[in-house]
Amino acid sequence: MGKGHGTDMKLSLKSPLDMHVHLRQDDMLRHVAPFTSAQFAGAVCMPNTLPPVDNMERFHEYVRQVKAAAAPHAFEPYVPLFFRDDFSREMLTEARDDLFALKLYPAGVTTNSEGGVAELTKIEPVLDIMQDLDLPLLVHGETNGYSPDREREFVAVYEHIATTFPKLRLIMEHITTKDSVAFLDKHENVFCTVTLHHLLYTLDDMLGGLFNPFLFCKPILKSAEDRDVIQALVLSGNKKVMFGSDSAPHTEVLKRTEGMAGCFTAPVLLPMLAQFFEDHEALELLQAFVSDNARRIYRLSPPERTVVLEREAWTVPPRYGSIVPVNAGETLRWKLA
């Protein structure tokens, strides 16, 4: 992966993947997609647009729009269909060759999720079809309870799904708690993604001094203990763990005035991850975390690309257009070559 030393050191990553990113739509899509396509050979592009990508007509159109916005890089958008509990076996069977996965949002738990599932008891007929079709299920795993406890409370739902549908590939998205980490290896069919911000930050980073709206996200940041358990999981090299940034852009005005949830990390992802793994003397684990595990779990063949990072200091701009990144003004050690 790496070669050279000191300021001459470079890292080569084979077809890195971001397994959870929000690219939005229209002008925002065209603005933010190049940050992702410059660093990654493919990404799981979330379907909670307005309106959501919940039918095949919207699916094909959104894939087309993302590819156009990601040009000129060789980049594959993996777009999960927004889960509806009235999907039929006929529809999913007919669409199976095009579909990557389905994404389940409990209604109202995050941005643009109002059209999500209101009654989780009604999803099982669709899950049965998905298991038969070997169609993975991605889940925003939170209840509508007390905010810090929402992910912990949802582990019981994961347990029920994993036990009832043992051949269904179940992906716990953006896990944040020691409870989720403890659950990960209980079932062979359960996997997870981890974000950059949940890997690095705690609730105290957002609330401990002046309120930092650019670290407000859902699921919210958790305790130092939870963060440390997430770090230990990633640094263990667990093959069920994938990188998914959950980079979620909102304009600075909306972040400051409306309190929109989402951390914009897209411009700094691979440099920050290289810095994290280097700090823990574990750079050899980066390739699996950002590509190999996801390729195996999802059986993917993304575009063949080599993305090179070089060890050269640079300062993150205070904003990219109307969007403030999480690491605005910070000096990073790694940059895209």
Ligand code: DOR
The other form holds:
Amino acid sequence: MGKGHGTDMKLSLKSPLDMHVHLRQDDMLRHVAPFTSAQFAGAVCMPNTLPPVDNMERFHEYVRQVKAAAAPHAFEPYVPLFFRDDFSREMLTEARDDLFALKLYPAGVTTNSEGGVAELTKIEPVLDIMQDLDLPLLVHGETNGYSPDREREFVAVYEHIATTFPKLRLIMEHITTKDSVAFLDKHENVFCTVTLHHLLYTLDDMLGGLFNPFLFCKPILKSAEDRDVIQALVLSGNKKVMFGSDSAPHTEVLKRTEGMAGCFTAPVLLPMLAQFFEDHEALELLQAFVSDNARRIYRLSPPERTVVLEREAWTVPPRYGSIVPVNAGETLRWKLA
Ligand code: DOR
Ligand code: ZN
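I've shown you the form predicted on its own. Could you give me the structure of the form predicted together with the ligand?
Once more the chain from above appears, this time first in line as the rest of the complex follows.
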């Protein structure tokens, strides 16, 4: 917790975890992984690579690549397997001890999700196996509807899964709306992650003035009312809520020309979170949000590390190589020690 006064102030976090991040592959992986491993003792590294991490051979290879890119920091990658509705009981049972979770993408709702699930009615046999194996299900919960309503429309799917499989741990990834927040406490087996950008920004920050492509992400940013409910949830200290940044790097060129969705927040995460919790006089809640809740929900034992922030101003660079971060050019109050 906070020690000292004024500019001497330091903040120590025990084994922070980012429960949702995109680290990509190859050169991009080697470029971005150190931002995450410098701040976090572990992270849920999403499997929407090309091709997706949807079998155990790719799983072991991706874990190996992430660990190599995260060195020299003690860092544990938790890689959820990309959900396929034809996974067999035999395969999942055999892989169980290596597996952390499965990640379900409805087909086409976001980056590299074309191979996701096309028919949500077909997922139940696999969910039944997952429940038996106590394997958590992470979900990108959006329909293919009108974009501001996609998450709201998906709550009915969450409801169906949570009631049909009451022992299955179901994690609503990157929630953004008051409907998702209202749903969270209705079922014991439902949990969620919240990103930095959905905690801080609204749709107007992206397109209320000049268009800011670096805040374009999926789910898209929402209204101030929704954002305020997300903030209140995080500041309530609800133990079902975990931090998951959804930091999702794309090159500046692809953001501008192809309109790729994803906010690259990795370099600013802990400083911005400290600033947010400090602004709300709630710094004592940060440890649970960035680590303890996830450890309990997933029963994780990440590497024991203490990550220290100091209260010292720094200015976020305009770009890191070919990638423009969120908060580029802004001066932040907290810095990684
Ligand atoms: O904005 C997003 N970008 N949302 C996602 O769900 C995926 C991510 C990406 O992989 O770029
Ligand atoms: Zn994501």
